[in-house]
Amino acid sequence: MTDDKDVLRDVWFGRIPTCFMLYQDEITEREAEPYYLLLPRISYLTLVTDKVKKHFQKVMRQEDVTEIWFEYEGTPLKWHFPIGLLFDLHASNTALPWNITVHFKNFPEKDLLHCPSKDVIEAHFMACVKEADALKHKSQVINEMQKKDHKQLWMGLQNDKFDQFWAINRKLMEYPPEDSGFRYIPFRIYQVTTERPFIQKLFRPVATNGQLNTLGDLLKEVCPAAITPEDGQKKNQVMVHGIEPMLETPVQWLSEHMSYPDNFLHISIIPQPTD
């Protein structure tokens, strides 16, 4: 992969200032102060909120503490989506800090998966990494790795260790010199305006004529509604990690440098703010 290490670092160390507040109907023994945290964009809510849970448990009766879940403006937040994706989808055009409501009751079974332990997050994360490598290398790279390499990927993410993670992940970002990129690009496109969880299709980084496919090419093929017509007004923002990449950017470069640790490019299509 090309050596744009600064981009990898910027992506890894992206943070979202967040204010956690206890839901007003939760029963407490004394007033619950809000809790402030810088959330890592690349991680998962249930992986980085142990301190939040402990903070609010202090003011609650133990019998009232069940599984914690989070909500933003009425929308339950899916813990198995990376934090940066959740923010881009639901809150990218709001003032910071991001105000998240904490619940311990009435778990929304229809909207959220249960997350009883860190093992569940690890299993989800590794399943995504394996799926991505199936697309990129027919699973050859991930299958050649040892169990300790898989563990190092996970521990690097869990403990926020950039070098530990990338020492292994760089192998997943390589491809044979005779190729111009991966077999297929692992991506998912999300829209708040549809019920569909995300769009995911097979898409090659290089066109049949040998040209590198761009983000614009990807959108034209799988989500044409996201593209602004030449004579039209911009209706959508196409976001990855809180920025709008140029549509001329090759998807191979984006996949190598702006994928989340699960090796997927998570792309949010959100309505253009009107103000």
Second form
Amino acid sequence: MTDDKDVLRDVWFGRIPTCFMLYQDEITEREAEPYYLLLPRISYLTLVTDKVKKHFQKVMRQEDVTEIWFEYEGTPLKWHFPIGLLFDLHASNTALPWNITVHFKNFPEKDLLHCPSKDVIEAHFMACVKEADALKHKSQVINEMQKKDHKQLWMGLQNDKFDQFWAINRKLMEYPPEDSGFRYIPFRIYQVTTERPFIQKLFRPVATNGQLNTLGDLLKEVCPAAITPEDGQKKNQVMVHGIEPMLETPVQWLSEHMSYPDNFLHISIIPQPTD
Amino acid sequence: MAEVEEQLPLSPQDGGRGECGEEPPDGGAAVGVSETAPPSAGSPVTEEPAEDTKKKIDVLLKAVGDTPIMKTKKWSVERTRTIQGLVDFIKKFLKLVASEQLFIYVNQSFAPSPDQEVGTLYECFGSDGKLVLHYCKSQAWG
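Could I see the form predicted in complex with the partner chain next, after the form predicted alone?
Below, the chain from earlier opens the complete complex, with every other chain and molecule after it.
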């Protein structure tokens, strides 16, 4: 079981080397140097980029600065998606560092939610945690917790404190001894090629015959096009936290060990790179 | 109300007047044990075919606290409509000012993201063939 706990740490401490560059049409008083930062995979862009904002605001006039937003190769990056998900989905098979363009004008209202303060990020994060527990435990575990426990989850994430976070989060990963797992698995499957923002459905970790459902079973049920046809070539990569878990992995295990802090498994389906 | 209904992006169910006398669903319980969408056995609206191909889902809106109650509570909503779209619609219907806040809750426990699609929420949290959403002008369940 030591190995399993290591996975929790590996997930928590995953980082993506990123280069932030100011959009060329932004008005500056001096040339803007790029800003390099290791982004935590498990966090959110607007939570960890205060230094980026300060860096670029130094070369701009106050009146030219409105809400910051980020873009990668023309695609506005949704701050309310975890960073690791955004990277896996859009840039995992490109060379590092991840080049992100910073904007302070022309906020794309249709593509992005506003993020006026850290409170908004906290509210979004907690809503996801609550939604996940509604699926896992009919909200019983999250509702039994005190407000200070909820706060501790958020503070742990915000301050990058693994132990502080997991002291509370471990309770959200428990299930009654008579069951083999959660009621339903909180997951979202993302694909850039489809119209839908993501796929999320009810899926039990255990089949009616008592066998543990696997990642392959999940994909077959909710996203069969992602799975390689038996006679064909592997078309897609199924990625979580930058790796491709084996399709035989039980989803219950994935949910307990490779969920993001919001307790969701965010899974990217991306085209298989042709080396 | 006919001219108002034409402008609205949602379509009301059964004429729009009646009180819904429905019991709130058991928190978090999806009808049926399978992984498919909840059955619409009780749906009064249409005889549309299989859940997956049904473009609209049934939503029941419930007011919380002293938030004004909508005369029409049951609506047929496109699966792809977002929570933000629903918020805008309710605000217009209740004649709230745009700057007033409106919070929407699922299962009386969490507030979904504004860009969440109601179809996905129905799949995961619907019961008795409909998605019950509570709305409130102030934060009710955090």
